[in-house]
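First, one chain by itself in structure tokens, the form predicted alone.
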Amino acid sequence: MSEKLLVIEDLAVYYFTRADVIKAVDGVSIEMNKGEVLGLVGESGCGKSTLGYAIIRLIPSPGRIVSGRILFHGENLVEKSEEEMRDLRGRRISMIFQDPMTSLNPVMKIKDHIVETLMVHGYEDEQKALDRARELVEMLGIEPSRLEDYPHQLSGGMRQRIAIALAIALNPDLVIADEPTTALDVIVQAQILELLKDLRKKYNLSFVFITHDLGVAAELVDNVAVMYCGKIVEYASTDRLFAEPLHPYTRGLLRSVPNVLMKKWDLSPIPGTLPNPADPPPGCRFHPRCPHATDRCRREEPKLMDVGGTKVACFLYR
């Protein structure tokens, strides 16, 4: 039987400003096993990144927890200190941000970023650090020499190998990638995925994968949790999600994706736009948006319920 590593549990994380309460992330219950990698999927403003980086605990300001459970080896991580919390992270949860050019040190050499992340959590040597500093960048394909650089010196597929050198330095339990592959070409892109596969084979990691891009996703992803407007949708395996998606926002997404197969007449973009989530609709959130919507979806919000496998909260399959 496969290990649970991550559990969420009915987790709402909300944004407190002065004129609205955002509810980013209102009631998400998701699990994943041990070596899993989880697709977090969806139009951008649905909440997925906000999950991201509740599961790490570094939601920022004026954003908090504001009820659920986030299970970690069946640890509480909601309750847990912030020294607590800074111990775990890095050392048995890391994170690939979006842009690793904001999440550098601009006046930090590599080799710095690297060494000092290993000294925080264990390595007592300097210069033992520096050695896994060098074989990790060599394992990435860059040159041990590059560790001299200085983050501006590095292309965007360079430094996003840094950025995964950070967070694999300490063989993490749990990765959350957030969009890694967004700022880059299509090339260097293909080359970043490539990279996160042999990366977990080598090392069985288990990663979270936060993307807005389904391609992305049936490349590196087990698993597929659709998240709109806070809720997740949808949850499938990535080959019954892509055979026979359930939700009719999934149905929608896959069809707006370009195939060079398609021609270009068809193409069917979702009408409309997210709400807002400090205000959003009644019933079903996703019903001023679909095409299937009843009076019962105007009123009621539906729950997930599983489907031949595959859990949908939509009420066309009660």
Second form
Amino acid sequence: MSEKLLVIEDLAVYYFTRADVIKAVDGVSIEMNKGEVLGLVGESGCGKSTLGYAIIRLIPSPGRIVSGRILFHGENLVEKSEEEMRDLRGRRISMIFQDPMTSLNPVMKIKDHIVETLMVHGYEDEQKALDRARELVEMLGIEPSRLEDYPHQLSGGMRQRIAIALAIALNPDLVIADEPTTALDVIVQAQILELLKDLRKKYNLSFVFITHDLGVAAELVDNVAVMYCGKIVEYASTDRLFAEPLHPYTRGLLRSVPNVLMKKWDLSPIPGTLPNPADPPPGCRFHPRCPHATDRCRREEPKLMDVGGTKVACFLYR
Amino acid sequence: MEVERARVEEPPVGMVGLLLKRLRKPAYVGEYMVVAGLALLSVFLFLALFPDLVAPYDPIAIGLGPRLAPPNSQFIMGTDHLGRDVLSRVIWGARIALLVSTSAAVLSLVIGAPLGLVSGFLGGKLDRVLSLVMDSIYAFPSLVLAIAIAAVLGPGIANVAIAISVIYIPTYFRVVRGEVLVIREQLYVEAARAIGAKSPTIMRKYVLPNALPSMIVVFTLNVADAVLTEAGLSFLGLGIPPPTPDWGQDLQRGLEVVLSGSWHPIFFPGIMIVLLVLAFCLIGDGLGEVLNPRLREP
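May I ask for the structure of the form predicted in complex with its partner chain now, the form predicted alone having been displayed?
Up next: the whole complex, starting with the chain shown before.
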């Protein structure tokens, strides 16, 4: 079997506020191959973005990686110095942010954004960098003349294309996309997804795709990890997950999304709300909202178990 | 893939270009204020640059006319207690006023802004210490502090500029630091980190340019304040040594004779101070409105 691109082992990221310790990511393990698109799915606050930021080591203060390993090409990113990480960022691991309206510097021209990215990582000749910038934006469906524009002169979709251009400018091994389509309207969303699919095919890019939108995930993603309150509750290939969701939370998520094929409008939201990640419930963290909760669920924490190809953390399947 | 062709706006001309373009056809109060302020200031600039072209007499020549002659056709603003031409002194005084106030404001900008930038961006102990130092300077009554520093340094153009600049350093520090605290949380700073940019690069290219608009506004308002402080120091005899024409100094001499009924030696320098301060205030307040659309009245 080929070497894994990314292996996350038992990662825990906590936010240390004055009052509480918020366990945003609490014992997560994931594996990813080169060329794979891994989806991280879950409600707001489930820790999926924190996990994404942890991989590129940009967890906002007061967050810290408490334990675990992030092996990228076999190298542990958790032990890397800030200097070493800086060299990796943008060149081998890059990031696309949620809001293209604010992820570009308002006083910098588009071309300077791209040239800057290239020059940070070894391009010495500005003309060469400019040529590459032109090639990049053209590839992403933007007229090279727009390189002279400032961010506010571009539409949201165009800005997100530029953000994608920045992320793939140096052919990174891994792109972390933090809800890259959430802030866009539906048509632009579809275009951006199409673009990401294209790029992926052409350049064999690997993505960690963070989203709360199962529909978006289904479009692009090979494997899905469903997160709930800092933990992965189900981890399967996209096809399997949608065909046969196992975890009650995943089923609940799928039931709460409208579907054009639905005969009647029977959306059923998951009752209750996300527990406080500073004080998660004992046992299975989903048990207060779970229709199948038993005494065991309240006492004991289920581990991820392989059930016919799907990994699921639930006592229903033992 | 289809190329997006929609143009959202006209081609860019940069921030300064955009500003100039807008000011050519002022549309609301703020822009009119800037235009009026610039017009007034350009008059003063002309006086300061070419006083010899405008001033009818030598400003330091004693006994040109009778002592304390009221305004007349020969001496439009009259003469002072030494028989010097008030008009000529007032014109030459613009040079000192502008020179001292702008160099003081530039000096404090050059020192205060980078300190605020670094302090706000890096935070931590450095920020604590710098903020404490700056707050203690700021808490001091500014004119008293300027007097103390000027008294230690002694009179002279450079010394007055230094004394004034010290009291404005905290203003830049606080404004820039406050802006930086907001800017450093912006997504584009995060994005700059995500491409692997170093902190100095992020400060120079991402944070500083975005803090610039407020720095410009504070600068103009500071120059206005510096004009007053300079006049104040000279009035107290701590500023520019005589016989160099200086408004503050002339006010002080004029004060001695105003009770005997000679109003003109004190009136005209006073008016000049008011107008120059007004010019800078108009520019500063107007720019504040132009650069910050949220301040604009509906």
